[in-house]
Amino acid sequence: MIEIKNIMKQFQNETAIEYKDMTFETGKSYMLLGASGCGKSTLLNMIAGILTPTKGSIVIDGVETSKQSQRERDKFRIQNIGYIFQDFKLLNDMTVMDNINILRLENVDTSNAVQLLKNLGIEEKKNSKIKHLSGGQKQRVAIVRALVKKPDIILADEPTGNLNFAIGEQVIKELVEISQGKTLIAVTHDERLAKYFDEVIDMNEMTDGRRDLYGEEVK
């Protein structure tokens, strides 16, 4: 279970986002829906331990990760969280398998990678370089890389943002299916994908928006 309590993030440009309390239950899939700039990706990055909340707490399975050091949060993320980035963060001149096996540097067991690639229909691309793949294929590789370490939590930041709707819808269906039994939190702005998730959270209602130090909303 992930508990978000009294969270606020202050940025260097003196704007801030305040979040209402939220709870994400183990084994359920969540869509974070909302306009650009409402704090969806910021929340994912705080759950992942990439960003530190300015105030408030994030508690994951009884551990207050927001109070940990950056080194402790990085270790927690490597061991427990699979993160699918919007821009994939794949190495274009390396093969699919090399992009996955690079996780071995973090002591991640990647022995189930080929099976995951097969499950997502791209096993035949395992020796292809990333630069030769389509957007949908790259997204599936990013999903496999996030899931190969068998994480308890999967975070996906706009996993369909670079894809047309038909391909994006298929990717979401595959992601939700392969994430059964885990906690999946996916950020998107596409309401048409809501039907595939257990719960949809409107982040426009869960934040007070970006405000400056004087409490004025930043457009």
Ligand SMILES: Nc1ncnc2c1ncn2[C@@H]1O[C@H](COP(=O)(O)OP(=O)(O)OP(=O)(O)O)[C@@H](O)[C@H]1O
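Heads up, when I say rigid core I mean the largest set of C-alphas that superpose within 1.5 Å between the two forms. These numbers were taken from a predicted model, which means no experiment stands behind them. Residue numbers count along the first chain shown, from 1. Compared with the form predicted in complex with this ligand:
- Core-aligned CA deviation for residue 38 between the two forms: less than 2 Å.
- Relative to the superposed rigid core, residue 185 undergoes a CA displacement smaller than 2 Å between the two forms.
Please supply the corresponding structure for the form predicted in complex with this ligand (the preceding block corresponds to the form predicted alone).
Below you will find a single chain and nothing else.
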């Protein structure tokens, strides 16, 4: 279970986002939607321990991760969290397999990578360099890289943003299937995908953005 308690995140440019309390239960899938800039990626980054909240706490299975050291949070993320980043974070000059096998440096067992690539229909690209792939193919590699460690928590930031609806729908079905018994939190703007999730959370209602430096409303 992931608990979000009294969280506020302030950035150096003075953008500040307050989050209402939320609980994400183990075994459930959640779809997050909301306007650009309302704080969806920031929430995922705080759950993943990449960003720390300015105020409040994040508690994962009873452990207040927001109080841990960065090193402890990194270790927890590597072992337990599969994060599909909005911008993929793949290494462009390396092949698909190398991008996945690099996780072995962190002691991740990558033996089911080919099966996952097959499930997502990109097995034939396994020896291609990332820079030679289309946006949708990169997206699917990012998904395989996040899932290969069989994580307990899956964070997916617009995992279908670069896919057409049919493939995107397939990917969401696959993600939900793989997430059985785990926690899946996925950001997507496509309301047609809502039916595949246990819960849909409108982040516009869960966040309160204050003004940034330029005086623009954050949300």
